[in-house]
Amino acid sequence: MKIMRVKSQVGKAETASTDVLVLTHCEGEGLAKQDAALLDRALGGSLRKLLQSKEFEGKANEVLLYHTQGKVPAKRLILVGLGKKSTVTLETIRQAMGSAAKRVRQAKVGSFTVALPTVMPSGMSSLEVAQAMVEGAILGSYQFTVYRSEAASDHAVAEMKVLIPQTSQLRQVAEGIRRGVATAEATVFVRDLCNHPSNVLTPTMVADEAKAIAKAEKITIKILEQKDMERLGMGALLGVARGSQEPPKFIILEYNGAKKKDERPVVLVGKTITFDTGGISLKPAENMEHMKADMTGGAEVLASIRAAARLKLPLRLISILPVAENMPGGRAMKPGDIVMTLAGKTVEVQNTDAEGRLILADGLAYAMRYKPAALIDIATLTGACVVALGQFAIGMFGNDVTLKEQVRRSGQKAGERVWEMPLWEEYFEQLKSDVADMRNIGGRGGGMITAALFLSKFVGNCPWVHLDIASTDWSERERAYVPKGPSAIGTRLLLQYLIDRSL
């Protein structure tokens, strides 16, 4: 998908010359002190009548298209609701812009102008509001048409202008737009990768994407091939990959924008299973096609390092992607097999469908070589996460109070919220094996917790957070700025964390 251009412009809504002017409105509020007040005067009070008749009330994500009939320079007006004034947040604005952008696209116009809301979320700057606006508009416009023969006829909006009333706000809004474009662009990139079928997006193609990003953004890259992994002793990753004809890859990318070149890095590790059949422990056929998106975590850490480089964030960042397919086959790993991890710990594989934690074990062990200041792994790890949290919360575990709080705050700001789950050692009883250091499953009870506890054995005392996005990575229905299918939720959380850490 081509990303729309976004610009800022100082001006007033009533004099803005544009195909579509988007204005926000709060439920239960009159026009006084809201964006449409002066426009209503020029339109002969027709907007006030719409509010009085309750044809438009300003409820969250409510959208109304109004043709101005040449009475003002804007050809069309879109009113979008923010809900109650007291409950307006960055996420409210992000969703409103997603809803408005969809309506703009339906109107088949090439560009639109949106006024910076008069009602701002409590404690939030125009920078943060502009970032949320841009994210919502770009992500609400998302389409994946690569494999559709009628793709050429699908309308795309090319440009968005953010209208601001005062020149003094220009610098903050411009920076908000820059961040918003970068985070939305990263999310679109992840959605695209997750939408590609696994016969296209193989481990080799993931490596090719990483090479292209490294070259374009001047990022250091190292790719370990199967022989390299064998030499190092990555038995867990190699065990998962054994049943597939596709060779595994282990990708390490490094961006260094830190002022101190020896600064300890932030390391991101993402589960990158390009298709997960479950292996010998075969999954049910229903919805197995969703497993093309089992590489969401890897795509997100890849997108994050690209965006960090484009934003020139002043930090050192390393993204690690252990990449493989999990397939049944004559050489496939079997229940009861024992693998030796890079960390030297042995694992009895009691279920080959619990493969994500195996490849992450080697990924996390490798990450420890960099002595991270902070280590975050992100993965579509457990079905238990879906059962526990549904589709609106990311499961979070960790061993460091400060890092967990930083991630929580960044998630809140990004609209990609986390919910902390316990990481208590008592649960490790379920992972004890009769024949190895541990086994890779702990039974039905506390499945999300035992998976995280398994990973915790490979990070030592390093400040670490594990994010289970199995509950949020795929949406069964279209929402304001989230499409049906791969959502890429988690991408903006990671980027917001990196931005916040850089400030």
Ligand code: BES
The other form holds:
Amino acid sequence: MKIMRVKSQVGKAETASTDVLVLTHCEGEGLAKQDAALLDRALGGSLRKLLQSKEFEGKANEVLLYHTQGKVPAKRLILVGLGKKSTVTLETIRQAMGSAAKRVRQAKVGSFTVALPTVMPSGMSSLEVAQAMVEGAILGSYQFTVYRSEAASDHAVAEMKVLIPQTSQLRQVAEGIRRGVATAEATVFVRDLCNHPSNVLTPTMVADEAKAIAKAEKITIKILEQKDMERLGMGALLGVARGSQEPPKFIILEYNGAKKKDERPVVLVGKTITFDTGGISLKPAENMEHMKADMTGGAEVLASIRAAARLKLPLRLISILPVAENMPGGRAMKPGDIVMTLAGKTVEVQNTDAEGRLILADGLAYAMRYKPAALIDIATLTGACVVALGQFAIGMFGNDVTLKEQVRRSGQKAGERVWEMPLWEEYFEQLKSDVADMRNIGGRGGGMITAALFLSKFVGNCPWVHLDIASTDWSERERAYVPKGPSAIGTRLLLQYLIDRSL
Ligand code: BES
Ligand code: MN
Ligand code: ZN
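Given the form predicted on its own above, produce the structure of the same protein in the form predicted in complex with the named molecule.
First the chain shown before, then all remaining chains and molecules of the complex.
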């Protein structure tokens, strides 16, 4: 998808010359202090009438398009609701912009202008509001049309302008736009990768994408091939890949924007299963096509490092992607097989569908070589996560109070919230094996927890957070700025964390 250009412009709603002017309005408030007040006079009081008749009330995500008939320079107005003034948050604004951007697209215009809301969420700066506006508008416009021959001519809006009343806000808003474009761009990239089917997006293709990014952004890249993994002893990742005709890849990217070049890095590890059939422990057919998005975590850590480089964040960042396809086959790993991990621990594979923790075990063990200041892994890891948390919360586990709190805050700000789950040692009895150091499934109960506890055995004392995004990675319905299908949720959380950490 081509991403719209975003600019800022100092000016007033009454005099802005544009195809569409988008204005926000809070429910139950008169026009007096709202954005539309000054325009209303020029329009002969018709906005007031619309509100009085309750044709438009300002409820969250309510949208109304109005033709101005030449009474003001803006050809059309779109009013979008923010709901009750006291409940306005960055998320309200993101959603309102997503709803408005969809209406703009329907109107088939090439560009539009949005006024910075006069109602600011409490405690938020114009930088943060501008960032949220841009994220909502770009992500609400998302379409994936690569494989639809008739959709090539679908209308796409080319430009958005953020209208600000005072020159003094220009710098903050410009920085908000810069960050908003970067986080939205990263999210779009992840959605695209997740939408591509597994016959196109193979492990080799993921490696090619990573190479292209490394070249374009001047990021260092190293790709381990199967023989390298054999030499190193990545038995868990190799075990998962055995059933597939597609060779596995192990991708390491490094971006160093730190002032002190030898600063301890932040290391991100993303589960990258390009398709999860379950292997010999085959999954049922229903919804199996969703498993083309079992590489969401990997796509997110790849998008994050690209964005960090584009934003020139002053930090050292390493992204690691263990990549494989989980297939049944004549040479596939079988239940009861024992693999030797890179960390030197043996694992009895009782279920080949619990493959994510296997590839992550080797990914995390490799990450430890960098002595991370913070280690975060992100994975579509367990169906149990979906059962426990539904659609709106990411499962979070970790061994470091400070890191967990930072991740929680960045998630809150990004509108991609985490919920902490217990990482208690008691649960380890479920992972005991009679024949190896541990087994890869935890039996009945606490499936999201035992998966996380399994991972914890590969991170030592390093400050670490694990994010289970199986709950959020695929949206069952279209929302204001999240499409039906791959959501890429987690991307903006990671980037917000990197931004908050480095600035
Ligand atoms: N990729 C799946 C988890 C998943 C399920 C992600 C639904 C998104 C939506 C993972 O590899 C898996 O199959 N997990 C198993 C583990 C079980 C065998 C212990 C599961 O959750 O059923
Ligand atoms: Mn699986
Ligand atoms: Zn999986």
